[in-house]
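For reference, the chain that follows is the form predicted alone, supplied as structure tokens.
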Amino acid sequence: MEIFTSYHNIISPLGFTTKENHSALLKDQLGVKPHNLGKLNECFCLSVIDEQKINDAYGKIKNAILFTKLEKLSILSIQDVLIQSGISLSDPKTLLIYSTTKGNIDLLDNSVKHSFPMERTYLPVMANAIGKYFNATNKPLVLSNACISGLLAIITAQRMIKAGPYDNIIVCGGDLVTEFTVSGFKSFNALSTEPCMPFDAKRKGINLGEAVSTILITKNKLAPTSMKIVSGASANDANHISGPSRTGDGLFKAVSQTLQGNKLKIDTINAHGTATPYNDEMESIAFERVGLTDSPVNSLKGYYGHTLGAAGVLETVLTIEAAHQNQLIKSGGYSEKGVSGNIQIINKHETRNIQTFLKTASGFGGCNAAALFVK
């Protein structure tokens, strides 16, 4: 059974649909910009989302008040794909799946007054209060593991096609920049008070950002930029509670399980990226050790940050639009290799056959995912 992306969605401080959003990083668009976050009184850049845009867009929700601001973000989100592809949550062969690290953490900040309940905290309440507002006769399924939680989601939902109980499945990746976040981060000192530069000599550490994106999976080829999900797989090689294995084993394991059998030319790698020294490093060793060094790689956290429940949909949707229009996205921040691995970084914007595209992603405890996409 062949299963395919469909219609999707980004929101972003780059805009309000993948188009917007796309064409933002054409013309080079940064979303990454220094702020000022609360009481750890220090400029960080971050990636967040203007908060006026946001109100402005509200008034396409019923009853907005009753919903976080995470909620509704999601629910705007799920709703454009909805309207674009005529299927409903109320559809007992329709599943929604929630990717996200944190949700609702927001709510945790006592200096901000709100009237939601504190099990709104709980992320499997939060996907709920989600699923009811589109009357979802499905429980939603939520997933979370770090920063492979986006592109894990998609790959669950393809299985989950494949093993029958579902036709359509919603896939909505979401997470905020907050306080408890960034100074999470901070406390590894992983975070750069410069935009992001993954895989380069220079680069000094991430940025957080905030996202919602939403992607439809499903057994039926409804949308003109639909790719089949050929295979995907997940490996975790416990190296360490934050830091990955030296040797990329836990990325090579998952990568090699989703090409055995596949005999493909990958087109281009769409790669975590997040611009810590680690991290670009182990990928560049495993993308080599598996063979990989003629595809072009890039990373678009340049572009939005780390916005982790969010990213793996998030850049899963950019790129599957890139292969549509036959383009390779430059890697944001991107100016002179920094990694040791055979590797070729996309330093330009460029116009390439794209038949494929491998997506990986790689997180905290040492999980890492992969998967592979082809027109």
Partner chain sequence: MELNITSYCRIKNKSIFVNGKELSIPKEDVPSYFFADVYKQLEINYPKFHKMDNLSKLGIIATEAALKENDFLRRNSLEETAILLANKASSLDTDRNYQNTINNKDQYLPSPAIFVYTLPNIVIGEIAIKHKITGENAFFVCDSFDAQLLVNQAQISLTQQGTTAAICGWVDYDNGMADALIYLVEKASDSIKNINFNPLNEAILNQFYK
Given for the second form:
Amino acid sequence: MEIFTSYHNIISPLGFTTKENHSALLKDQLGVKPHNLGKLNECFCLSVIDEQKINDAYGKIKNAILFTKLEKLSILSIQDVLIQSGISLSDPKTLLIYSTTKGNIDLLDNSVKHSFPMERTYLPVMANAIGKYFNATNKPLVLSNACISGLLAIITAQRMIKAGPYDNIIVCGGDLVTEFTVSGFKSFNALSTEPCMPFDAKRKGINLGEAVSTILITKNKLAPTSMKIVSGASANDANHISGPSRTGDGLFKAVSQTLQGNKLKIDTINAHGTATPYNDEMESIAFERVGLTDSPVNSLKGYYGHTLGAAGVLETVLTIEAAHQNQLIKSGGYSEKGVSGNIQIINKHETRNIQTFLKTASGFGGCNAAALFVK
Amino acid sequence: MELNITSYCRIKNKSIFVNGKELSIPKEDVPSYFFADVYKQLEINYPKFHKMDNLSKLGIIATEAALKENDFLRRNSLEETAILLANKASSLDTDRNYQNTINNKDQYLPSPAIFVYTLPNIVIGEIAIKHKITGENAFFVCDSFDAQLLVNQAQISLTQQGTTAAICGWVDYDNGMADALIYLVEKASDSIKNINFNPLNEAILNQFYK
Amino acid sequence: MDALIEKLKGQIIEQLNLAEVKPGDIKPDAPLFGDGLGLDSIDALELIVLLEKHYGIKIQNPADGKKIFESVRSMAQFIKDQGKS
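Please show me the structure of the same protein in the form predicted in complex with the partner chain, now that we have looked at it in the form predicted alone.
Whole complex next, starting from this chain.
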């Protein structure tokens, strides 16, 4: 059985639809900007969605006051995909998978006044609130697997449709920029005060970003931009809970497993590319080990920062949109190669025939994931 | 596909059962002491254990107990063993602890050692590291123990090329309450025919979880 | 200085949750990282938190940590040099 990607949406500082986001990238616009958050007393580059834009868009939600910021952004994103596709979550053959690392974590901050019960910090409670808004028949399923959550949710959706009984799975990934995550990554010395530079020689660390992205995964080739999800896999480094394997073992394994039995040429790779020294180096080593030395590679984190649970969905959606237009998108923030693996990093927007792409992700807990998409 | 549970461990608050039999452990008031006692009793001998948060400690001791006196890791390839877990509270218990380190402007001491555990899948990473298990990973979060989800995900995972066995289950730690059921899943084969095993299905899981 | 070293040993054991390590197991001049205590990169970051929590010392450049955290003695010396002991 063949499973396809279908209609999609992105809500980020660069726009409230996939089209808006895609054209912003081609104009080299960045979502990441300096912000001074909460009690941190230090400026970091973060990608934060403009409050006014959100409030304007909230007019489209019934009883918006009943929902948290992340829930509202998720509802808007899912709504866009439901309208485009004509699919309903009340259909018993349709499931919502929600991918997030921290959900409504902002509700834990005692300096922020809100009227939501603390129960809403439980991820299933949040997902159920979103599901209820759309009269979902099936209880939404939450996947929370660090930075590979979004890509793993897409892989899981493909496998679940194959296994039955669902025909359609809406995968929505979302995370906010909060003092919680910013202070945590700061304690790891992982944050950059400038726009991040994945794979670049001068990279200094990550930017965090907020976004929600939604994609429909389905049995039917519904949308003009549909691509087939050929295969996907995950693997663990079994090395360290926060540091990636120096030799890229887990990513090598996930990519090898994904490509096994395929003779397809990989036209481009959308990597994880967080802009930490170790992560990007590890990825370059893993790609070289697999033999992907000729496939142009990019990371989109230079534009959006690391959007955590949304990243895998958002980056897949943008790579699908670019593939549809036969484009390679410049790896954001990149100018001079700063990784040892023999890989080709995309240094300008370019027109190129694209039939296939590989998407990868790696994260805390030693997890790695990869998936292969074909037109 | 016929899948079997070749060993399991149930931990409910301060009681631990391995393959249905209760282990005798002093019932401490504080769960973390209970975890430390189980750690001693099972002779786990892994100093990193003490650095883990309660969710990871719970996952590690339940897994160790299920693996004890069972040749699961020798029968199966570490590269082809998946770890698939689920719970209700995600990492919220540790999230609250971490939030406490940043709530107060005068005592603003964000701890990297706590922050790293504010993701539920870290417990998967800890189990993987301890035994060098490099197979597939997934962490699901749902309202309550969901036998149907757990059976389905194990079935799907073991259908994939490159996955032949799995460590699966429920690992929840929230507000001082521990709730876990970890079980080892293997395909029917000659190598398990001489051991006691149960078929993997919803009824069995609900019975083990009860 | 010796009293500070002994105090630090206890604080390190507590901060890094080294439950199976006794203060006597930590030699004042032995390297904290590498063999021995089995400390890792997260522990290195956590030692920065320890200095701030107990001694009010903020390490601005984490790269400085490498020298400061060479041994318990070098940590004690650093605290003394900062006039915080």
